[in-house]
Amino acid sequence: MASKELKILYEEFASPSEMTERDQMLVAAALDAQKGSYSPYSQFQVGAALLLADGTVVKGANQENAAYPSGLCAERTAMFAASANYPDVPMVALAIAGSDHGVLCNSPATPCGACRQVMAQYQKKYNHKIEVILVGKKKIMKFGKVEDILPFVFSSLD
């Protein structure tokens, strides 16, 4: 038997002003995307902004449904829209912001397992790392690739 250690490196920012102009734009787009949230049951609004390699930004917002679990997360809304409308353009970065009853959460909202798996699939499909930015009021976390938030990714494409 061998014991091993897994290290995850990420950057942490106190505010968007510490980030690059590109990342500030993506954070602002994720915050704006929350306006499209349909969350009458949870009152938890999530916005996602996905940057494509050609500079296009695709927004998504969580969509709830009375017939739970028929809704969809903001991250997958954005990724599926991008894949359907820009099928040959790699995904470069994804910013995610979550608010509870209209107030940005202090700590970043993190993607569910299904969203992480979808991110991993698109990263593998395009053979291009997808940066992940998680936005909170008191801190913003930036990860260099999907494996940083989903180690030991499942892939049937291998």
Ligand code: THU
The other form holds:
Amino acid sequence: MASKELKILYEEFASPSEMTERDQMLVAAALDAQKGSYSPYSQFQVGAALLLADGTVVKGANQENAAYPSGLCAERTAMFAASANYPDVPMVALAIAGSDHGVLCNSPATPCGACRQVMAQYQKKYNHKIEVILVGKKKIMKFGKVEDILPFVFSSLD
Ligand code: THU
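For comparison with the form predicted alone, provide the form predicted together with the named molecule.
Now the full complex is given, and it begins with the chain already shown.
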């Protein structure tokens, strides 16, 4: 038997002004994308901004439905829209911002397991790391690749 340790390195920022221009743009786009949230049940508005390798930014927002499981998270609306409209362009970075009743959460909203799994698959499909930026009012977290938020990910593409 061996005990093993898993170390995850990520960056934390106190405000977008500490980030690169590109990341500041993506954070602003994720905040803007919240406007597209349709969340009559949770009143939790999530915006996602997905940067593609050619510079295109695809926005997504959570879409809810009276039949709850029929709704979809912001991250997946962005990734599915990108894959449907730009199927050959790798995904490079995904920023996510969650607000409760219109107020940006102090700590970043973190993606659900299903969204992480979808991120992992596109990362694999394009053979290109997807950076993940989680936006909160008091802190912003930046991960270099999807495995950092989904260790030991299942992949049938292996
Ligand atoms: N939600 C997202 O869109 N992304 C996340 O990362 C977490 C949760 C949505 C799903 C649902 O519409 C609402 O937030 C409350 O869970």
